[in-house]
Amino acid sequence: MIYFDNAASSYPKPESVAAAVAFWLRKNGANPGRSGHRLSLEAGELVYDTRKMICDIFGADEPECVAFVPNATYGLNMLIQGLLHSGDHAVTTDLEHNSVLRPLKLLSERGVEFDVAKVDLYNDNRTVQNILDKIKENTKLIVCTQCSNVCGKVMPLRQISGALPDSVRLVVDGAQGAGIVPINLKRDGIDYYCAPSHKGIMGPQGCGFVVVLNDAPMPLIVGGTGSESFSLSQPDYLPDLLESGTLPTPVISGMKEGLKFIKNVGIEKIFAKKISLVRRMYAELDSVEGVIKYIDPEKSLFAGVACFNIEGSHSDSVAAYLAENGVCVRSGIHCAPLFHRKMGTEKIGMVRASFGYYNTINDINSFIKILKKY
């Protein structure tokens, strides 16, 4: 089997990972954060340890800042639901997964605006002028991607945040660039960011993080929190604010292994191997009679990511053909439908090949020979 699908789950997982998970559940089932015994504070230590390790990996000083979420959707609409209200504007781009389209699209309906910014894949400048250009005096939020889901175009946060007024947050979708593309989020000017731990951090499916570096949101859902449990009000501190209910204790032991996997590898190193088989794989796509590439990955960055068609095909006919020959790729609209209007792919998608740390040329060769005879 060729596994081209980790833009949606990575596979394989490092041993490490599944062996975390395997232990947690084996030898320690207590809920953290709960009980004074001595299996429940271990479960503590560790979701505190992986806190740690966040910040540590992705820029931000205060453990606290962690809060556990089930997805990196679920992150998002907590974070433009709670920061967003009636009066208030946002501006997002025509990358974005639904993740962030449709909880923006909810908010139309109860007062809030919002605008699309265009993304030059080709010249950074433009991108940010054009973020610009939208902003008004009632802008509140850019919700933008840091790496686009179906091509792997890395935007250029640094650049945008450094661009943006006081007034405004900006909020990163880090779904496709946690643990791939090199970030510092105090660096980078970067308010908010959430990722899920199943993709390029290489843990479990079920769980991700916020990292709140500004004003907290309000949260989705209140409750039982093993904090002020005598008050009806949430508590009103992170991470507390934000996490109700049981934290998914064996997912968060895989997660952590998954950030050590990739702190001990290097995210500059999975950074340069991934842009490495995008150049790679667009190269030999030009073998193959009647594909159709959209994007140059020489002109700008795109990391792990490379979609296509064939001529006269719908990209679900070229991915059933190449999943009946061992290749796991996806294909159609990848949730993210502005950005396939942008292209004029709308009607037939595209195919999607996402690499993983463990891809190898040799993977894309094969892939290649398999695809030559459609």
Second form
Protein chains: 2
Amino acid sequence: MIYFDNAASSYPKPESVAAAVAFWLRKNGANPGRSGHRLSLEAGELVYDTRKMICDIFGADEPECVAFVPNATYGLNMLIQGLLHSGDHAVTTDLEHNSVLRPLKLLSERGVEFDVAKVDLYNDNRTVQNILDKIKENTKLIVCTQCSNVCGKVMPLRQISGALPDSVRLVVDGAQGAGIVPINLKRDGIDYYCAPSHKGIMGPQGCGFVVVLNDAPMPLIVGGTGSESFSLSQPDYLPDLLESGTLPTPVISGMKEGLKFIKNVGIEKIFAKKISLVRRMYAELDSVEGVIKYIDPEKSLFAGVACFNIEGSHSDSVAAYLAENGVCVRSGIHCAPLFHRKMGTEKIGMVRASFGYYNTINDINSFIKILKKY
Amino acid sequence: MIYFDNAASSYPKPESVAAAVAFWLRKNGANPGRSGHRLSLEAGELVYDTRKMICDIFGADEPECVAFVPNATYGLNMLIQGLLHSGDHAVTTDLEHNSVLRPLKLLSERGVEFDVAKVDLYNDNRTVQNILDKIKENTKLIVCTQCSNVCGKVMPLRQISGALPDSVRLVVDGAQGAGIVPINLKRDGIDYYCAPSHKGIMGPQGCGFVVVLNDAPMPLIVGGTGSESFSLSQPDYLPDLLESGTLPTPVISGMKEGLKFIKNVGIEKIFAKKISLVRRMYAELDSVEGVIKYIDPEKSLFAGVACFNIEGSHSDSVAAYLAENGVCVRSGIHCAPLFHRKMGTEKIGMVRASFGYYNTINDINSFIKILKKY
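Given the form predicted on its own, state the structure of the form predicted in complex with another copy of the chain.
Everything in the complex follows now, all chains and molecules, and the chain you saw is the first one.
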């Protein structure tokens, strides 16, 4: 089997991930921060250590500004819906996932406006200017992906944040970038960041995190926090503000192992590998008859994802053929409608091959051999 | 170690739970319902089978009406915030957890009213009447726990639902009841139910579910669903409406093992065991000097949880002493402020011993021996 669907969920994970989750499920079922007994305190330590590790890897200072959320989509909803209120305006890009677009659309029914800035895949200055051009007096947020989930385009976040007026905050969707594209939130001027455990971080599904480096959002989900229990209002301090109900300690233990893994390997090295796999893939695709490529990987940075079609075929047909031959890719729209409109692929979608840390050039060679027989 | 903190999170779990989660993390990282390859289809099957099992165990017909949510708190927020709109009125009880009270309080700032009905711990008819007395012309929802998280009181849900006017819907918080107290949603007239995996169901933390047997709520969290990707609005059908972002397949596999376990043992049998452990505990507590009991377990049904204090001591001190002696309980307010006001224990909280399936009378005997030395 060739697994090229790492942008959906990374696989395989480092062995330590499954081992840690199973260990916590067997050894400690306790609820962190709820009770004072040994198991609960141990769970609390694990959770705190993981917050610290996230600070370390992603460039934040205070473990308290890291809140665990169920997945990146929930985190984005908490940030977008929690920061934007009636009368506010936001700007996003045409590379975004529905996890950004749908919350913005929902808010547009409640008096929030938003505009979509065009990303120039090969000219970052133009992209930054396109974003600036959309800013109005009431613009409060820019919501931007770290890395496109369809084409892998790495966004010029530092350039964007550097160009923004002081009153405008930057929310970055790290769903595809976290653990793959180097980032340092403080250095790069990012106010809010959010990422899942199970993609580039190589941890389990079932958890993610937001990092809040500016004003806290209003809480979207409220409930038991084990703190201020006599108040019927959610605590106004982080991370409790954003963490209601029982945290998934075993999943967090797996995320911690994933974080350790990417830290030990080094995100710079992972990034270089993913860029080079993409370049190799596109180069090899040239040998396949009828291939339509949408990206020139030599002209900008595209990390971890290659997308293409075969002339005359719907992307679903190509993916189905590949699946029959033991290759896992994803076809269709990838929850990124504006990108497909931009590229003119609304009708047929794209075949997306997304690489994991364990993929090799051999996998690409085998893939190309199979694709040639389509 | 004696683990009496199962109301926070059940422990130990059946061995099959950790084994299943580790198996899925090692064998299949794929995203269900997103791609067409074998791993994704297998993940989709697992998810679907688990929905079916939930229908079977909890008394619903359509797997589609079961939506996976991160935990019971999220599910309650989705139901409460998704069903109540400005001008609506809700009734809840004084046994509720902050996962119910805080969402209602949040909505009260947005034009939703709510009232709290008093539960009579020993007279269910009076409780039902107290709820009915609070119903007004604009009452849309009753939100009621299946079983108190502090005293274990089993609520007369069938009686409540039977007494409600047709226009009033019933939301049941199964956080403490699911897997412990028998329930059949259709037979018992429950419109909405929500439960976590990691308590009575004995699965892992990191997932739960809602069952929707009446009008769907408005979605609170929106984003990628792998469906209707060109629409910037959330799909209006279940379960997609309530399932945004990647589902935690490995966690769901563990939940499925927990569900299998409780189904095989039989919830009736688990319920009987938990009632009897509570009765035994209270009977044994009589032999401990200075014990203050708040409940008479012979006069109504109290499942799985026993709560008490020691005269002259804060509950935290008793719990700390127990922790030092290898006993895990929880003290304080347990995120249920109104219950402590009702019982006059706002200042000292209560010591809560909550039993799991694997606890025995021997555990209670050892516990009592240790407590006597306090």
